[in-house]
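The chain below stands alone and is given as structure tokens, in the form predicted on its own.
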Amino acid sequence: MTALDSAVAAPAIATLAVANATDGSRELRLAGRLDAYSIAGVWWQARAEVQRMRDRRIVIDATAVDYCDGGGVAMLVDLLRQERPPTAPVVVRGLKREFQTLLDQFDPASLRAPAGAPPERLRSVEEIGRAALIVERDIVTQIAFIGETSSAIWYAIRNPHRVRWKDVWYTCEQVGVNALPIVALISFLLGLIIAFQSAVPMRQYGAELFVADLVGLSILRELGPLMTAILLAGRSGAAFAAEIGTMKVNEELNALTTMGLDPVRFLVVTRIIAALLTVPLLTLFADVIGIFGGAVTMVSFNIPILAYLREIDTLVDVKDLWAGLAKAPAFAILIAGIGCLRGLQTQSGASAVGISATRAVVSGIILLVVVDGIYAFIYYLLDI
């Protein structure tokens, strides 16, 4: 083996040489490499050296480092940030200027862990207006989050060829055509369950037939469009934050910024118009479904299909299917807004994505109360 094979064979180590300075302090000298695979050796006997000789300035000496990465920047920062006397500090002489640049990005005073004793709780007043700054943080993330996508759905409005139809379509496929199922199997079991108990007190009556009255507008003007936009908020509206904060855990967000690719025009307005298209067409289908569950359930109490479809043909007009189906846009842009929304505003950690998807489904569930309240006021006061 030659002298070369040797050297490049030999393990790069780190060594640790402890003395006494003139002026009193402790010196701990290293030399060689400073990495991750050579530290171990010297990181906690030079730890051990700063613990043990609280009442002496340290002085790390390291004028003889050959090289230092992360792991050995780590180790250097570890030794700074131990808690000292003011008069016996930790410092570092003689690292070259290429690695004293790496050190200088932390602050080691900060990296300290916190003292043993409890921290100060916050009084009552102190939480209640650090709850109301989180809200208007949020309001105002959401302001500004409605006038980006807002421009960018009136760009892909005046561009439709700029938009990624091919994305619009599969997101359709995921969220109206997957959602055919359970969308039926609630709107059915909604049906059923109305007729059955509004039936059984009515019969005492002799009024069973007007069931069909109360299913098919209840169906139609509220619990249709409601109920679908709620399963499509817990299954859609979930599933693109967790999509999106995904993405922006790994850094994909970051990676379409630099391609020069916008984020809302990209991923957004897809979800929103895919939405649009989709939550119309199943409100009409859980509608269809809801009033045949409230047919089962006539049949059990001996009222014919036919006279049951007659009553609600004769009570019932377009008019109150329109005033459902005009709700279904306005759930559908909350439920892919709150949805793209609470994905891009992702933070980082093993549990961000799912605090993401409950945070999407919560808060839309409540809009969508919300603005189905509103939509009744005006209907009040529009007499429809």
Contents of the next structure:
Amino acid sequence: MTALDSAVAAPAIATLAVANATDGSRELRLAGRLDAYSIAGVWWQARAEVQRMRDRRIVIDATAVDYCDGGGVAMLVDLLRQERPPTAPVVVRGLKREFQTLLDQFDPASLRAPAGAPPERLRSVEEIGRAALIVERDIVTQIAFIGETSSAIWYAIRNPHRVRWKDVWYTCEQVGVNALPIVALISFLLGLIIAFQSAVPMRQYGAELFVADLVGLSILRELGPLMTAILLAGRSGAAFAAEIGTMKVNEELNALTTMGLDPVRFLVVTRIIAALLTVPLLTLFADVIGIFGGAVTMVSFNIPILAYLREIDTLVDVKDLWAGLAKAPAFAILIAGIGCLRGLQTQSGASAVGISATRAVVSGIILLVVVDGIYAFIYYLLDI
Amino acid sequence: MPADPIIRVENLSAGYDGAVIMRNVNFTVNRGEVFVILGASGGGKSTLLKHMIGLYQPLTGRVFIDGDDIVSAEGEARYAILKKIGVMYQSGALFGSMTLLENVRLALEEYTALDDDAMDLLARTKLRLVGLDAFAGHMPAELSGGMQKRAAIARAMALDPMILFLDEPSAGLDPITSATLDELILRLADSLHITFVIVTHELASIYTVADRVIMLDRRKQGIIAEGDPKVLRDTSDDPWVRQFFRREAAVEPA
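Given the form predicted on its own above, I would also like to look at the protein as it appears in the form predicted in complex with the partner chain.
Next comes the full complex, and the chain you just saw is listed first.
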């Protein structure tokens, strides 16, 4: 009978019957099929019996077992490995020879659970300490990375012919040109929605026209640069981390290093230059589209587009435009830098690249908001 | 061949996360020889290789490449050493966004003042050496594993290094492809007098190419055998070394 036949013919169940033998030992009679699917029920029953009868000899009668595989053997080994006094051993009897050969390959005594100390549990204070240490190390790495990148960029400025411009233009296309549709969509909707949300209540006071100022100021100074940057952090920051991370996993970074080519100069500098070139342009683009979005709402509120633009022109100064655009280079360095850093930090393994991309987006956005806050504070102090 | 060391490893100790993998390892590689680092899986072969090419910082010790210590070298001095070596990584590690030709050209673009045509021709000759000039315009992902490894050798040779390090050149390849690689190694060693340092555990390949081998063992944290592989197979005192060379099943090593 082949294994398949027996699997079909025999009912896939295991049974256990307990009896007292005439010589005073306890007998556990196993029958049927012992495999990983069928033993769950009898295993704990048998183990409970073995543990309960600590002072009696236990005979496991396996005469009626007609199939036993790795799962069944594991159960038998488990019963045999229980700690017992020498006068009351556990023995297996009547197991068919082919199954016995399998069982003989294991020494139950060596498979006893080690009585080692339970794993050390960290106290909450210690946990906090460790977490703080990780944060501290991360900050130190980021500072070191800023230094390394700055020196590489300085080198690039002094030796522009050593920069791989082909890679820079390619990245510009990826970061800039290909991001135009999504930046357009988001900033258009942003302008439209801000205008609509504020126009409805302001209309009660007949002040719809001032919505133009609100849209103009908030888009130019704040939302244009910030939303563009957040979009790019999700788009390009994650892409940088994934690209460089994959290169690291494939040992391509090692290959660069042993070719004497510094990965920071080679991969990071080109991406930062590309971001520096494109992010201000994208921001300007987002400003224009956002104001256009506001105009669409205004027109639907019966305010002529010329009146809307004139109102913006009166109150919104060119200085506000510069205040927004001045943030763009800082945001560009942040997005590209963090994306590249997280990529370089990628560990090995399949999930590592995903983790790096996630970390690039999360820390990118956090830093963006922090830096934006710093800008707001500086502008307040300088009365801009 | 008179002994003329091109690589000298002195008192190298290596490890990570507090665990020491090898302690006070000493050996030399002679100019022009094919030198093979052997050992069981997880025995520290690739780790040793990465210390020899300066990717990892050892706990102690020094690695002299053609007289200069790569461990302490920094900046320009380090680049000068790196120009003398080429490395083929286990996975090939070709740059996935570049064609084969661009992969080979990269080092030329960075280090030489040649014009475009000259660089193309040079890169093509390197691909020719490994039999891949017909695939110059292909991306790495379009090639088989064996071809990627050969292309990686071509890239490693771009600047005609004195020493080529190969990490598991025949791992995962069929016997014919792997024999082709062996033949390529011998041909390059003969015609260009390149010194090879190879990490592998393919016995067939070892007997074909190796002039000298060292064998690492993690438990002993160092070298347990050194010499000609055929001699070691027949005369080593260490039963485990003999087993390894005869490809016998493991009896726990002493």
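Residue numbers count along the first chain shown, from 1. Between two forms, the rigid core is defined as the largest C-alpha subset superposing within 1.5 Å. Bear in mind that the values here come from a model prediction, so they are computed numbers and not experimental data.
Core-superposed comparison between these two forms: the CA of residue 36 exceeds or equals a 2 Å shift.
Here residue 94 counts as shifted, since its C-alpha moves by at least 2 Å between these two forms after the core is aligned. Core-superposed comparison between these two forms: the CA of residue 71 exceeds or equals a 2 Å shift.
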